[in-house]
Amino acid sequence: MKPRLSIGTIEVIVGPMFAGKTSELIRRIVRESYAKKKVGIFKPSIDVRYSVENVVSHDGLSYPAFVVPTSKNGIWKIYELAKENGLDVVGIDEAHFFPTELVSVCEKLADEGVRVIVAGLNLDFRGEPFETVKELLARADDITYLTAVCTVCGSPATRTQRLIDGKPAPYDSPRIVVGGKELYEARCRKHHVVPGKP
């Protein structure tokens, strides 16, 4: 009897901040480890909010991670480490911090039979798509869209509001600023404000 070939997939978990994307990523990775699969989570080196070496969700879930640079060369470390460690399942957190070359890494892993689970913001604080996540969504075999709770009205939140001194950040603010509840809130479409947005 021939051994069954494993079929790789790309699964993408998206939504605004505080929607539970990292928690869902960790849940899926832990579940696969219970099934005796070799698993690993990768995180970008610029995300040191809660831990330097672990992936940590806003609600405190934590899982040991491979930390990789967000450079074009750095992201190929994901592929190299996945192969060196014989990983069956690869989790990637904060995909929006990586360049679009991440898509090629995910596709190569999936084509070689690896289950790839990626979590990230689909929209930046301006309400505009992150290119890397947009490209991953177009190639995904499965998409999970999570919402948070709007801090203004309690409705489902699909946007991330950046704050500067408690006020909405203007459109021309830097696109990437790593932070948590001190800088960001989840907002619905109605209450998401971007001063100066064209």
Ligand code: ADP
Given for the second form:
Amino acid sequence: MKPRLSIGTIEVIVGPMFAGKTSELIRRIVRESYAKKKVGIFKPSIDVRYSVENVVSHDGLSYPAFVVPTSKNGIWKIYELAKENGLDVVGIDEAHFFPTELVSVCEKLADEGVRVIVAGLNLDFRGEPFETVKELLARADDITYLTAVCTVCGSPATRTQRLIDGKPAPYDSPRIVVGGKELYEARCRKHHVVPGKP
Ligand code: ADP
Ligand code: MG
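Since the structure above is the form predicted on its own, I would like to see how the form predicted in complex with this ligand looks, so please show that one next.
Next comes the full complex, this chain leading.
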């Protein structure tokens, strides 16, 4: 029997912080490595929360990652490295930190037969979408929407609350501030608070 031609796809794993996006990305990548596929995870160089050469989930799973710059040209490094290493499966974490050019990189890889799995935040701390993730969702072949647990009421959380000294961050604070539990909490729609939001 002839081997089946591999059909490239874009899968998007989306949700707020603590929803399990990174864990799910690592799970899918590890699974493919058992199938003897060539796999690689990429992450933006802006994310230096835990380590610079691993993706690490909030529950402690980790996997080696190529760290790539978030500049418009820099993100084509993902394509170059994928080709150089003959990757069958490409994982990309923290997609919201990349510019929208990431979409072209993912589409090109998928068109060339690569399984692309991208994880990213649905919304910023203000409750507004990240352009890159929005674009990826529209073009995805498969979407997994994960929720976390609201730290106030225990309902499914779809939003990321930023806190400054334990209080909700105002609407006009900077859009990107890298942090973990000391700065962010998962919240449901009802308990997501953004003072000064128009
Ligand atoms: P993400 O990449 O979406 O931020 P991770 O995969 O890094 O998520 O981490 C998910 C893990 O975070 C969960 O398995 C759980 O152990 C932990 N966690 C901490 N706070 C919460 C919360 N409020 N809701 C759900 N999981 C949480
Ligand atoms: Mg993550």
